[in-house]
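Have a look below at one chain only, the form predicted on its own, in structure tokens format.
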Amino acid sequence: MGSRATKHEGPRPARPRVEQAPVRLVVAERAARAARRGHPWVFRDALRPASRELPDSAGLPSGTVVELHDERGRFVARALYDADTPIGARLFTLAPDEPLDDALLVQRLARAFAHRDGLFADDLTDAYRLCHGEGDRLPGLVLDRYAELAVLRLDGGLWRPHTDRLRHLLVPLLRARGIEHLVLRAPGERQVLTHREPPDTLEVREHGVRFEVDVARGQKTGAFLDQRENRARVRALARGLGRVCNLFSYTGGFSLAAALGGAGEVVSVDVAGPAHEAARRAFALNDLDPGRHAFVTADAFAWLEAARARGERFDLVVCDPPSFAPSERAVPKALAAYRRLHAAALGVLAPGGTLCAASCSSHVRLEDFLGTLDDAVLPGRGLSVREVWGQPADHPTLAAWPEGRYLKFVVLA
């Protein structure tokens, strides 16, 4: 998939505030009620305009500041409504008085930040996210840092009419940081938001673990932050071992948290076999030699069954797949894939051994993935779950929001 780059020539004048004249929406009392509760999403299916002037929500541009008004009258909460997705509005506030302007959202990302200084004071990390969208009640909004750049990525199309506007807040933030270059990367699209263009790729550091992220091609943001603690844990785990096998291992964060462990030999399984080379890259970073280890371009499901078949053998297996489930109505087939690759794993776990298994997908609730680790699927073995983990602390979520749960991370021994 190809990219245009573009970039601003100058700086331009500041824009009005966010918040110009709200148009005001009814919304379901069930989706009134969940919103009070701190949700912060209202579908479109949910609203419906309270002026007859007003035919349509649906007819609404992205980006339209909205007042939302339960079926009685009563002030719901402020949002910015969104035309692209079915979330129809993305909660911002749930007091009457106060504006969505400028100054809400500088204080919002002024919290976000100072939170992050806190995490990371030891100065042994600087890739992590500055900003988690509605876990920082600013839905729709996420900011990671590589270093001297920082990646902003908006969700939804609520934020497109404000996107320069949000440049002139953050990059004022951002270079109090020590962060020069910010780059906004959308599907297909990247675009510059600072004067000087940055490089592609770039060096960071993770709990003094030294690795390369290309950040104008790589998945997510650049790299998938999120697994930074489990990965912690994984060089934890792999202490003293033999064997380690990482599946799905992509640019090879398992495999090298657990080489720096001490593992003997890491075999790094992907279909992607372009990502083995970054992998490789990140081994030699950190004074390991890459050649010590194998890095095998193959489909993870086909090279279990092949391995089980030469009666391989690994002291601890990691199962981090892509999403299996990117919708609700996928989840039964996730869940039945999720199940297949689990026993599948287990045919190559030494007796003793150590699985670790991971999902992405909000659709999968922790209880259904925790039903594909079960004796059902894994018979024999007397495996208990020692320790689950979702997602960092840089990832923050709301009680009320379930969804942002997303992330698993289950140890079995």
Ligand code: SAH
Given for the second form:
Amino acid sequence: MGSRATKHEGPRPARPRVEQAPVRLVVAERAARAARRGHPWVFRDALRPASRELPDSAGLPSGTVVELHDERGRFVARALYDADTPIGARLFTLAPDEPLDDALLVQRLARAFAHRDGLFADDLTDAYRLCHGEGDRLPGLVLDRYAELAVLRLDGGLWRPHTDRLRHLLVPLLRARGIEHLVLRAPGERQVLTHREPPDTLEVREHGVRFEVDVARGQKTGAFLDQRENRARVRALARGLGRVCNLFSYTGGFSLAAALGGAGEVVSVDVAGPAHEAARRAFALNDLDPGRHAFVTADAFAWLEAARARGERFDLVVCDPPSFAPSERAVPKALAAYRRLHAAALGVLAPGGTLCAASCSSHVRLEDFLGTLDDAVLPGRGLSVREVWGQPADHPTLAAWPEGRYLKFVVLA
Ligand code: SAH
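The structure above corresponds to the form predicted on its own; please provide the structure of the form predicted in complex with the ligand.
Once more the chain from above appears, this time first in line as the rest of the complex follows.
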């Protein structure tokens, strides 16, 4: 067996390897059933050691290969253990004879990359998600492409001992696609995994629209790639419109889409002033005069109230706030905040106008989100739900994993 660290082994650093003989853990019955239906996680409270002699799972280091068995001793899955998060094991395979080794990782990466090669064959988009963790059956592994640079984000602790191995597997696959730089981004940390110093900002294209991405400091891995198709939708909806308002505009993705679609004036509202500078540069990059549009640094709630009182009205309002619900417990408060926000947004919507309301919180289910847009919130307007969108195809999910379907984008008119 490999180097299984227990609580009693002292400070010797644990170095689990992907090919080591797996540690066996028992999964509670309900979790075993969910896993067999394709759920990619087992929470730690559903895990226990297979026998008394074996170490308590709490003593296992993150990244240990574990073999999960049900209470009757039957194989369930092979997984990587995570000591850092409440998700104790992230599952890689339900096939008893499939080892969790380099061949499996390379095969999954190659499949994920081939899927994107098909999606972006028109060469108009070079900023997209190359690997979407669980949805690409590589739990916890997120890889975003920004032109010649890729940003790797590893959730939890399961990949920590395998970073070097991943680098060896990834670099040749990326090079074959003309991606020269690989950067690992974790909260408060940035590590260059390739040889040359990469640029901090890059110019990328999305459906032919040019914008600048700050991969060193930007939100997420640099940009909100998951809204790409919804931005394209806003571009189409804005055709021939007069005024558009984009709330929580960040670097102006939806604003740019609306202006390129033909809206006469776009008002972008965000509390973060520096984000507007990036938005203005993006307008200029696409031959639009940012001077013809407004970029307001303000709290969206307060601004909506004042704008309504001034009698400002918009033909299209886009509302894409940050996640209001960081946890399941925060959901009721989040729903109340969405209701207030949507009611306030309605206050500036012109008669016959369109409202696009988004939520990126995985804890807020679509039905509950639609409840924050019902007739009680939008009184007397008779708005109906015209379209419901979610994540694009480069952010795939699993049928048995509702937690993965986090993005909601609802068009009402
Ligand atoms: N819609 C954006 C992403 C939004 S990210 C896009 O498509 O790229 C969330 C943004 O909300 C951040 O830029 C943050 O500065 C802003 N923000 C957070 N709270 C806010 C508030 N109360 N009022 C206005 N902006 C806010």
